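A single chain comes next, written as structure tokens; it is the form predicted on its own.
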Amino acid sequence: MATIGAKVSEIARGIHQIFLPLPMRPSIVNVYLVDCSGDWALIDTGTNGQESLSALEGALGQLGITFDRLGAIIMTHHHIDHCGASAELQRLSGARLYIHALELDRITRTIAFAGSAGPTAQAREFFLRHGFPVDRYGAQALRPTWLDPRLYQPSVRPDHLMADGDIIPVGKRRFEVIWTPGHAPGHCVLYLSEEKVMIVGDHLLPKITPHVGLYPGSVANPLGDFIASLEKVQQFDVALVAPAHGGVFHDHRHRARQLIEHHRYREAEMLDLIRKRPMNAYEVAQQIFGSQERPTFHILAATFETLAHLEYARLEGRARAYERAGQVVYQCS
């Protein structure tokens, strides 16, 4: 395998951001390589592409191991970006590999999802039982143009499933699993207690908010328990932030709290709308994120956001639902 540049920074002692291309916005992706003392553990794996796996052999290469170095391959969650490589990396390092449990039936739904010529029966009822027109944008239009089968490899034959509190011993490193389920049911960030370093996938980005959906087959409350999550995470003392997306940064507390704040202030939008009419989750979208041209898949992304707002403010009691003409509307007073 050619190796080209890659970039490579010591965040911490021993700690090392590497940024691999992505074929969609953000168009980088970090992944961390961390020094164990003997032993290497690598957090999340980019995609199956030559151009990210040349550039994550490049990165090794210049911290002078090889693949064969990885004693461990720890995958926040189970987004192309972040294990999109893992059974090629499994089998050119024979490194464990470890994920959460929920991550590993979302790795086999998002498999047949990607192979598939369109969204199931079920999944179809959904839709338009929350207002999305399937008809009106095509089937193929409903998968995102990234999701290549190609790039989407992830090993279906992890060595460990992760869960809460677990701690996972890589050489002289102890990384202590914290569950922060919302962007995905199954979500795990990384904390190193004696550095105070959090490597946080997707859960704590310090620029873009993480998308909350949702979807057919998804839990009760994905928005509840991302905001839970975010809660959860200010329980530990953290002097670096390591994200998935965008630069280190220091206080997660405050990058919690603005993000749960961003939430309110979206229901509180949504809220709003419903108070005049009762609306189902694409017309609030609609309202909501504009109503302009975007790839169908942006506009699928945003009604299933919304309706996972929609439920939540109905399970916290501030909204209603019911249902009209095959529809669920919402409306609050």
Given for the second form:
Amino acid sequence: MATIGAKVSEIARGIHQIFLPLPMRPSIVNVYLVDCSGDWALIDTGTNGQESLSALEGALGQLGITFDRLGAIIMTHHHIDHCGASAELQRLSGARLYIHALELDRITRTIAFAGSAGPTAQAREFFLRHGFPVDRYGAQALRPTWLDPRLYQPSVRPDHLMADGDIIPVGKRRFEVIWTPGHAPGHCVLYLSEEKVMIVGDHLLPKITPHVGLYPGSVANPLGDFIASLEKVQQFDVALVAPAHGGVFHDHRHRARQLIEHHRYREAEMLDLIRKRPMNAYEVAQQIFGSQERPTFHILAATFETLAHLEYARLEGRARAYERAGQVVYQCS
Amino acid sequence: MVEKTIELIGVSANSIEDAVQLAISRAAVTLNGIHTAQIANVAATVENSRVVNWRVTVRLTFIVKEQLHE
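Okay, that was the form predicted on its own. Show me the form predicted in complex with its partner chain next.
Okay, now the whole complex, with that chain kicking things off.
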């Protein structure tokens, strides 16, 4: 494999942030390579694209190691930029692979979706019930162009299924697993208590808010889970936050509170609309996120992030839902 | 102590109170310690002889914090 120059930055003693290219926005994912004194751990993998794998190999080369020095590969969640290359890296390194049990199920579903011609009949019915005019957009347009099966080659045979509170020992370091569902049902962040470093995947991003959507097969209340996970990480003593997109930062509590306030505001905007008249999730999303021309996948994501908000409000008693002409509409009194 | 005031326009489909609350909720995403909301102006967007939105200009005041250490 030809290596290319990679951007590597030591963010704390022996903890290296590596920028890997992505075929979509955000255009870079940070993975973390941790020197565990004799053994190395890799947190997240990037995609299975040649450019990304070469950049990763180049980064290892800059640190004077090769893939076979990896003892553990720990994945925060199942998305393409976080575990797309895990099968190939498992083969190259022989490292132990770790992922949360709920993410293994999502991997299987995402592989099926990436290789499918369009949504299943069940998914189609779900979209229509929430007002999303699936036939107007076309089945193929629902799949993001970057969800290329060649870039998404995650291992379906991890060595360990992680659970909240697990300690993963690698060399002299101990990674504590903190289950932070929301962005993905089995999303986990990794906490190094001695170093007070938290590797947060997509849970706490410094400049953007992670997508939290309610889709066919989702858990009942992903946004409620996400907000509970934002409260949860504030219990930990953290000096440095290492995100998957954007630069490292220090005050995890400040950013967690900011994200909670952002979602409170979004909900207030939505409740204001459905106080005036009942609407389905698609109608609310068109008002909140705008109805201008955008890639279909963005419209889909906006609709089902809106649905996550509306369901969160309904489950907490701030809105109610009922059927109208085969669709689910939400209302706030 | 120093305080700072910013001016925002909250827009609600329902009421003046809701428009004020939306402006405060949005400001609270990035500001801590808002303690006063002064209503500077109230306007309504009218379409087909009906009010469709309340547009309320609010001045929000918060205390400027000293931050000597991170």
